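A single chain comes next, written as structure tokens; it is the form predicted alone.
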Amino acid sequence: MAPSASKTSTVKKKAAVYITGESPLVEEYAELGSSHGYTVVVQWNEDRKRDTVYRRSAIVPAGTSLALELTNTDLERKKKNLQKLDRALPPTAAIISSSVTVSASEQATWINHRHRLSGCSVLPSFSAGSVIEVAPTVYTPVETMEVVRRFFASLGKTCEFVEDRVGMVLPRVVCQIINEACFALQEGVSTPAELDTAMTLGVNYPHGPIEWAEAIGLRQVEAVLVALQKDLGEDRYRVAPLLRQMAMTGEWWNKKPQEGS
């Protein structure tokens, strides 16, 4: 039987935080947590070896107060990660999970202790911002959201509570802008540099769409758009063929082959 929601444990400085998911999200939040006094243990989805200054463990350490699941591109792996965390963590420990490609409420149905999970908006490079979008599920009590708020406040972030929807707010808007830029590129409307200049000077965006795409990563952008089209069934989220090709190959639009390749 699930414990009372009011017993969800609070997170204190110097507590142990377990972070699992994909690169570079794990690194970004491991650095953020460590720099604010948390003991951080990490585990990547990727099997390849990785040099890290953080303790790496496939086993969730005893005494872990809170866990972050940061996977956007592989939902089957995400589901396994969450189920593992749910089995290993104390029933009162909160799980904060990236929810830009699958709603937090759907994720909560994957685990037994549904009250412990809340969603957040996480994409590569977004961790530098001072505001983070957070979404309670239909199962999340006020007490769990207060744990989440306090945790992010301890990282110097303000929580903006939003509805639990695929893509959330900023990721949806930014990924759509990038997608439209890729349609413009493939149609020969403009060059990457011209697109960035037009958007930064013309509408005062902090970054141009190509700059944003490079910072976030094309596979991440594609994953958000695919999830939005699947969830909403709207053609406006159809992935530009050029973006899909670049996400698949890892090659940028105007990158020239190296000599001898």
Second form
Amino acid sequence: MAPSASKTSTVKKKAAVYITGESPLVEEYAELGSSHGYTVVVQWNEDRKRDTVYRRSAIVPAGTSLALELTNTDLERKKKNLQKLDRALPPTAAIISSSVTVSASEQATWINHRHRLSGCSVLPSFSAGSVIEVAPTVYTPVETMEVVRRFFASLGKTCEFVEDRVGMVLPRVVCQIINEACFALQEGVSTPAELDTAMTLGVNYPHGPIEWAEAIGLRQVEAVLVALQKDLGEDRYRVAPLLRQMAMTGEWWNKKPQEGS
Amino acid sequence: MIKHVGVVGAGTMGAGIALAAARSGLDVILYDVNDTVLRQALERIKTDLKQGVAKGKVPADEVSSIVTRIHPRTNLSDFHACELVVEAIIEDLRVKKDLFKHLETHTKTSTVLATNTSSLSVTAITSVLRKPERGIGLHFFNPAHIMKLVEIVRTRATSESTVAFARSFLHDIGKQPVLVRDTPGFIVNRVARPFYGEALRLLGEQVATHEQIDRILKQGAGFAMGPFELMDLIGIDVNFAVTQSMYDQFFGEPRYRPHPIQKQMVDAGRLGKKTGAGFYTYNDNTK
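If the structure you just shared is the form predicted alone, then what does the corresponding form predicted together with the partner chain look like?
Expanding to the full complex; the earlier chain stays at the top.
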């Protein structure tokens, strides 16, 4: 089907922004948006109970002028979220969707109003960065990207327009560093604490790879690597089995067996 | 506390290690094959100390005593009183193995023999020792008198007492050790590979420009320098050689595969800051 040629409209200050997706990304961006003057409404989600400055609602409120879709791990849910947003929002409202584990162009094929969607790079713990990667899809007109640029500028972020590729720049580099550290750990090269010390003191990294993995979330890191391996079809991105195991169980390594169990 | 330390090789790393030890009150025998190299090393050490004084890191009245604690020598037998000897010569396995054989004959049997190699196998270097349990890796980072981190590299033969001795020496000279099993790249050179490798692939696939990738990783992720700035600083040839060495030592593991862009830059003579151009171009007056 032919994508709609209509335009997206600029988001005004105090405008309503609706956020869907997974924790803790939705909370990070809800707080960021609220603190920059937006009226933020977050998709209702049974696993979060206490809300602060923003409201939660299962329904996209009337008058919403922009939506963020921040799911990286569960792509079926991401698809449902995007389709719901596409139905509920007026065609002039833009959707900025995380395109770290699935390209924004592929996401655009899931919805009717393809012109309104732009990709962006979001991973937990990076929402304070002053630069954000955004990726137009093959359908995105410059008008939509201008809406995206202005929105992120109003949050204090400069946009870097990059090609729409799985993994984008920051997630691909950071997650591969973490993966390498997990391979080293699995091979008994050193301990988690010493790996972190080595990278922060030896090459001045902002965080040690293990500490970073915990801050981002192991499921998120795993999802990025799995997506890269699938998209590029290369062994280079295979997930360290130790990382996968920790992502699945939520348990850290080297735990002594529980006494009496 | 250890009192006498030997350093073989008066290049950048050797001089830095000698300075780090002398500053902490140790006597250092600094060995090299000729007086000219040793004189140059002492000049560099004095310059580094002058900078240390200017930055308030070194008390001015300590400078002369630090310098007198460094004894330049051209004879390996001068290591006889040393409890530890650290080798910091050229990264050539045959030359290092040969040296370690000689070191064993010129030192007490209790002396710990350490290599500062960054890219060779500590196991291979220390395998020539009749007592390989006293062999160990001590990987200092450049500049060695400033950088706190040292990777202690243990082989299968390294004894517990050798490791404990290395730890206490590093503690005495104010360094932060991490203990690493002898594997290619140890921790830092290995875990840092994707920072360059993925950045080069992103550039090669034209996902973003090198300037964009540097900005995203600095201002988005908090790295102090972007990968392309850092490759220019290290030297693209040096970085390429380390990558190639890791790839070979892991028998073609795809995570360490070098990128054609690296070779092309080397072929073009664009090695980074030192040649005035790498991924970025530099003015002559910035060198």
